[in-house]
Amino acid sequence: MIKTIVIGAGVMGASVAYRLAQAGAEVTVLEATRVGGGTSGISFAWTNAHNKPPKPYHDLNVAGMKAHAALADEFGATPWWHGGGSLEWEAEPDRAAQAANLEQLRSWGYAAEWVTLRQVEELEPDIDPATIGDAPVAFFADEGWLDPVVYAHAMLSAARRRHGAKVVCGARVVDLIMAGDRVTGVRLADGTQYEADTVVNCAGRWTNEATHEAGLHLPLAPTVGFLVFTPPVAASLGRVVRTTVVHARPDGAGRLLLHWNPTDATMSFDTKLSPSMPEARDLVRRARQLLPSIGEVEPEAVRIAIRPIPGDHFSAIGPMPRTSGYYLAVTHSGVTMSPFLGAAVADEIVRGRQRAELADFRPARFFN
């Protein structure tokens, strides 16, 4: 039985751990804080392959969407995943690009179509039609959103109960243990050591903190995402909507989760956060334009996510070159791709099958 350590218990680490354990590996998950306590728990969590060229990267995301749907057969229910598709309309300067993207997606077999204002009103009756005006509206039927922490907990619970995996929280990995050019385990901040045949690093933006060896550091280009949460409000929003005033989705118990790309650009990694900050109030004001029924409401919470993006903005999945026993699984869009990537990583590590879908996304490209 291959002994594996998975670093990180977000959506990627949980998916990888579940599939490794299911495939017969002895799995120990080491998480620095708590399950979903990193970027996974601070995510807009839109599952999509919406505007993700080139085709191989698009295909990875589609595979992730299909894997999410397939979990219903395996688990009986998937309360962590919410379908319903997504709606999108753009301001005039961006409509040509929107139309070109929609046609590209349709040529790739993706569910993408134009819908009428009447159809929008049937899907989302609380949206003020004035915010749409004469804008063409696109609908992407297979998209949805995820409760990332609920998902990660479900995968890890299944890994433990069904397959004997161990999950250790409060276990911050600070270095790899090496024997020559082979990784043989990890060392924690408190000095505890764990041995393994293979270490799989799913630590996202903290990937490089797991080793002092600079030659094993992955080039990263993290970006900031600013999210605002409302209290429970009187709106029946049922899906992801990306509009000319705000991006929004439901977040359970009547709350809305709000995001706006231009606001991201005003934030830094160390921005001091408060629900009363002007940027948060602005997003709620924008949401009120879109959904007047929410009334006068103040932000309940704000968060900043530091997205774990490899240096060229594409996934880094595979063995680290010039060493053995060390495998990386680091990506943006982990919320979408994680159930597929978990199975693919298990195939490669436990079953020795090279997954062709990952050929363009190997970490080796950064080290040649």
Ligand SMILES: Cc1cc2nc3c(=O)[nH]c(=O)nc-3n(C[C@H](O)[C@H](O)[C@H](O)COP(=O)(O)OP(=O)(O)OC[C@H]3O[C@@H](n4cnc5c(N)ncnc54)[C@H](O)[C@@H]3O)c2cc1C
The other form holds:
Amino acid sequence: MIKTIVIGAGVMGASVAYRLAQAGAEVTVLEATRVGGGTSGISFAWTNAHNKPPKPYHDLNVAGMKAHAALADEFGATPWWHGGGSLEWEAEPDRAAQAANLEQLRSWGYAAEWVTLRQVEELEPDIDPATIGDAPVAFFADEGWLDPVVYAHAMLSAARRRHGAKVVCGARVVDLIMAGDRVTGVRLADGTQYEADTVVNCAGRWTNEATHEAGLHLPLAPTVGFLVFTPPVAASLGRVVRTTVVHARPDGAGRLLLHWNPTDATMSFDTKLSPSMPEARDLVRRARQLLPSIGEVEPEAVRIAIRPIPGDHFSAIGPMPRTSGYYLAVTHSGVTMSPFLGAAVADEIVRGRQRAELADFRPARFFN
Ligand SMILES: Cc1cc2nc3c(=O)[nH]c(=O)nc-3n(C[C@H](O)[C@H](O)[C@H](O)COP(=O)(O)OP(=O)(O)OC[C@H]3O[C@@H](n4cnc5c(N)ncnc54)[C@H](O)[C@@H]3O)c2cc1C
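Now show me the form predicted together with the named molecule; what you just gave was the form predicted on its own.
Full complex below, order starting with the chain above.
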């Protein structure tokens, strides 16, 4: 039985661990803090392949969406995933690009259509049509969003209960143990060592902190994301909406999760966070423009996270070159892609099957 270590218990580590264990590997997950305590717990978590050219990268995202849907057969119910599609409208300068994207998506067989104001009203009766004005509205029926921590917990519970995987929280990996060019295990901050035939690094934006060996560092191009949560509000928003005033989705029990790209650009990871900060109030004010029935509500929480983006913005999935026994699984849009990537990684590591879908996304491209 192949012995594996998975570093990190976000959506990627949890997906990889579940599929490795299911495929027959012995799996130990080593997580520095808690399940979902990294970027996965602070994500807009929209499952989509919406604007992700070129085609092989779009396809990886579509495969992730399909894999999320397929989990319903495997688990009976997937309370962590929410469908309903997404709605989108753009300001005038961006409408030509929106139309071009919609046409490209349709030509690739993706569910993408224009809808009328009446259809929008049926889907989202609390949206103020004045915020739409004369903007064309697009609907993407197969998109949705995830509760990433609930998902990661479900995958790890299944890995443990069904397939005997071990999950250790509070286990910070500080270095790889090497025998020549071969990785044979990991060392934790407290000195504990774990042996493995293969170590899979799913530490997201902390990927390079798990090894001192500079030659094993993946170039990253991280960006900061800022999210605002409202208290439960009187609006029946049922899906992801990406509008000219704010991006929003439900976040359980009547809460809304809000995001606005231009605000991200004003933030750094050191920004002092408070629900009363002007940027948070501005996002809620924007949400009130979209959904007037929420009333004079204050932000309930704000969170900031760093996106784990490999240097050229595409996924880095595969063996680390010039070494053996060490595999990386690091990507942006990990919420969307992780259920597919977990299965593909297990195929490669346990069954020795090279997955053609990953050919363009090998870490080796950074080390030539
Ligand atoms: C604001 C924002 C919005 C986003 N929106 C979307 C979206 O709409 N759709 C989408 O698909 N994606 C989105 N993403 C990206 C997505 O959230 C990430 O790609 C995904 O969560 C990455 O998951 P991960 O498991 O790789 O990383 P993480 O969730 O960060 O997991 C890594 C884990 O490794 C642990 N760890 C770190 N160092 C060590 C160590 N040395 N030893 C042991 N454990 C360690 C951490 O504690 C953490 O739990 C968004 C991200 C942000 C920040």
